[in-house]
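The form predicted on its own is given below as one chain in structure tokens.
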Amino acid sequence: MPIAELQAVTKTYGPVAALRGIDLTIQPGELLALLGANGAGKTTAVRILLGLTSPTSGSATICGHAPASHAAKLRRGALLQVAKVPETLRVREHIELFSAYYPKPLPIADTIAAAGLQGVEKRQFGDLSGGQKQRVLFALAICGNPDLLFLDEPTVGLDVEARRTMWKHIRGFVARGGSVLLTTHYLDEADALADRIAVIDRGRIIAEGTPAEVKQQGASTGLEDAFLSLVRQNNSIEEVLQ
């Protein structure tokens, strides 16, 4: 059974469609990237998975849970892009405040070894530097020992040097079993992370399959003109279609 599931779901908010009418899977210990331009529906699509709103029409699940549901919630973590946690708590502190949320939580020990916190545990949020700071973010995410991990523009903002070691951090949780949905502007990112990738452009998934057959569905060896080229013919056929 998929950890999580779109069925034929739709989103409407007056006359704009944001979704319409997609499928999606995430499979045990896959990494999914949702890519798509601002305003293509992948943030909806986050947010009904999330159970942060539901969907016009359509079903959505969470380990066969409604999204929403007290089950759901305790099978997922997330790490989105807006996130703030108090500065003067120190590392270990936030990490054993969010694990106490949870009936099974990982080890305090084997959370900050897996988001790479060892040595910073005594320190404050607020003296981290950008990278340490989002890697803490990581380990709330997965302190709950979450089945399903959502990570909205994991590594935005971070240099190469932090951002190759998240990408690290989130290996290690797909090794581990763990499912991830990864949305990035990255596209080198999701090429390197991903196991499968989906497109979305106006509210369809309009390409779907694993980087290399996504960049051959985009006629490119490279992921960011494939997603271009993808994006150009939806365009155009939606132009024809109205």
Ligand SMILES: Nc1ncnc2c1ncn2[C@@H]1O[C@H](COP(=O)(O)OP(=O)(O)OP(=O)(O)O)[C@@H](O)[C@H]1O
Given for the second form:
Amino acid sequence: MPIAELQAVTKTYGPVAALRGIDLTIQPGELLALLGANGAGKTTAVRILLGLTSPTSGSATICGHAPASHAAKLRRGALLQVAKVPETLRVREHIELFSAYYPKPLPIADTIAAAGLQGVEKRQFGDLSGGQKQRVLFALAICGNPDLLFLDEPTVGLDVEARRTMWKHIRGFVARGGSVLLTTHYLDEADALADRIAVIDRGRIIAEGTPAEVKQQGASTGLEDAFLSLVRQNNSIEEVLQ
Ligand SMILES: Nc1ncnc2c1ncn2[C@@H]1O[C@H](COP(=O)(O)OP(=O)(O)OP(=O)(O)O)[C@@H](O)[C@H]1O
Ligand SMILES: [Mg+2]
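Having looked at the form predicted on its own, could you now put up the form predicted in complex with the ligand?
Entire complex below, previous chain first.
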């Protein structure tokens, strides 16, 4: 059974069709990278799988449960693109608070180490640099020791070393059997981490496969060129259909 699944999902916001019939599965132990231009529908798909918004039609499940159910919430962690946490709470307090919500959280020290937050545990969130804030959000995503992680552009604003550290921890999470849905605009990141890639364009999946297969579909040896070629191809098709 897939750990997460979208079946024939559409989502419209007034005149905007954010998702136009999406099928997506995440298997246990795999990292699926969802790639797409700004506005393609990535965050919308993630928000539906988190139960933060409902599909207009189609269905979404987490381990067979409704995404908004308590059972689903205990099994997943998330780092969202636009996350709001209290500015005056200290780093360690944030992690303690989130960990307390889960039945089998990681030891606090493990979470702090995995997110590279040693030395700033006592600082208030509002006083942290952009990259440090991003690390706190990563810590809050993993502290519950979830089976499934949603990482929506997790490495935005991180320096090279911090990005590589986060990659290491994402790989470690997958190696221990965890599943990940990752969105990123850094295609080297997707190439380095993904078992499978799905390319989304204007609310539709236009290519899917291993990184090697997606490169082949986009007729390029590099993921970035393959991605651009697939999106351009789809643009031409959509223009003809209009
Ligand atoms: N709450 C909302 N109300 C109205 N329109 C929305 C809402 N959320 C998303 N949209 C629209 O749906 C489309 C898909 O947005 P989404 O945030 O899923 O894109 P994305 O692929 O995550 O883009 P980015 O790479 O910029 O994060 C966009 O056109 C966006 O403006
Ligand atoms: Mg987004």
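Quick caveat: nothing in here was measured; it's all calculated off a predicted structure. Numbering follows the first chain given and starts at 1.
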Rigid-body membership between these two forms: Pro103 with Ala18: no
